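A lone chain, given as structure tokens: the form predicted alone.
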Amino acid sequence: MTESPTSRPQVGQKVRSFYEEMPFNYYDSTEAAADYIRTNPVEASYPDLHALLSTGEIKTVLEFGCGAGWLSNSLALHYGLMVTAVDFTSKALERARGVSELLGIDDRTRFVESNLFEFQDSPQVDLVISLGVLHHTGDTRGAFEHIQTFAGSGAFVYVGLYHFYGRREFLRIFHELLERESEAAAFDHYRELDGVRQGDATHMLSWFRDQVLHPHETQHTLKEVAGWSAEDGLSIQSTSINGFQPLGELEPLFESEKEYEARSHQANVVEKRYFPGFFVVMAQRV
């Protein structure tokens, strides 16, 4: 999908309204959200990020698109970090602050209501994070360009995006269900695939809406992000594309990521297992 900075305001308005109705990763209660964070979801989901944070070298973090605050609050609770978290959805930020207070970490978290492109209220930090956000902005490249400016010398940038190849099969399945049957049918199928969020109906619905009904998204590749990073003085350090294994030359990974479409088909169709087509990349200021 071709994007342009001129589309930012229209996309931003649609996305904000969508999330004000129900934020992503939203639990039925503040207590349920806090219970999830106590399990440290970072360690299992993002092992390279966990390894970086476990060194003790990271002290300050800036997260863009924090939503209901699961990641920011996890970083403050389990790694003792000072976290500034930005989102433009007041309902999500209200929950994020409530969870932070319940966990007793509100002295280490600062939640700021702001559009990503307009945010300036932060010095450079050790780690900039944005997971599942930039592809919803209407200008993914411009969003990446903006957030990386807050990463200081030697600092890290950690982003998660929908994958160009890995996302195709998931979207095909659900778009066909929506067109051929109904939203209810699509939701029923989503619940069959997603075995993780069965215990909280609100949480499940928030994921379904985000993954299937979102008003705007684009898809990207590791090759694309590597190009952005090089232009901005960043060097790729790790990625989920190769299972977070040590990096060698990137060119073979650019070829292997084309196999993500087949992996998505195997998971979503053959195994009937949730595979949304999402990847993460860690880069460092060189």
Ligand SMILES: C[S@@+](CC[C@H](N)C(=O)[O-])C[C@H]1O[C@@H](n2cnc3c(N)ncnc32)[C@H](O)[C@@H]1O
The other form holds:
Amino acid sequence: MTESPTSRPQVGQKVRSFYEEMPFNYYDSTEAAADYIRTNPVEASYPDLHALLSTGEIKTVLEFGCGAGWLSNSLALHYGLMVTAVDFTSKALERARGVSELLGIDDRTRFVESNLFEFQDSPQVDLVISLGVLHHTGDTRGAFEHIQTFAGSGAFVYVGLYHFYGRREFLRIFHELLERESEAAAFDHYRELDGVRQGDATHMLSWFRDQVLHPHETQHTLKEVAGWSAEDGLSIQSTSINGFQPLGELEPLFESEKEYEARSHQANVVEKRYFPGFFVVMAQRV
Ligand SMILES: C[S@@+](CC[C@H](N)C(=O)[O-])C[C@H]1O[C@@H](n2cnc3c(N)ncnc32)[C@H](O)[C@@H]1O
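What's the form predicted in complex with this ligand like, now that we've got the form predicted alone?
The complete assembly is shown below, putting the previous chain first.
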């Protein structure tokens, strides 16, 4: 499907019902979800975000597509931030609120049920964040354009998306399994690859559905996000594409991001290691 504003309603409907059945990153219990947040620092996966938050300059955050709330609740718990979080899946928000209460941080979090394209109810914030969401909207460019309007002067925008080159091998492997064998075979293979979520059956299933059975996803590049950022008055600050190293010129990175396909093959096929082909970018309002 070509992405455009007209794709949004149809894609939104499909994606929302998919997550109402089972939200992403969903644990057996509220307690298990809270435990994960207590013991898993943001730094391990997102060192650039941790470095930014450690400066103490970020006070307010708006998260789009917060799902069951691990990131919003982590930011409120570990960094004391005031977080507004938006998602259109009520089952995910119910869990997010439950975890927030259990962690005793519900005075710092606000979970709002809304389609992100329709959300207006917030002043500008210091950090706008959205991980693994915009590529499920049917209009990734339009979604980026909308969410970045909430980033004030000097504020940051942090997005995570599936990567055009990095994602190919993963999708090829699982689409072949689904076509030639069955969903059960694909799930078995997913369980073999994913060493992280072995302890909680619901959690594992919620990841498998999200990564392998999703009704709509698109894939993107750093080059593309850099173009959107320039058009929207943002400048790229860091990215996982170069392992969060200091940036330098962007052009060489646009070339090197093509190597993501070979890295994905090495991980998923040769080493049998989970590599979904996801990347993050931090940009700042210039
Ligand atoms: C892959 S999950 C990511 C959840 C969360 N960011 C995380 O990292 O755990 C995608 C989330 O985006 C939400 N979402 C997708 N399209 C949306 C839209 N148009 N408006 C609001 N939420 C949306 C879904 O409900 C789902 O919770």
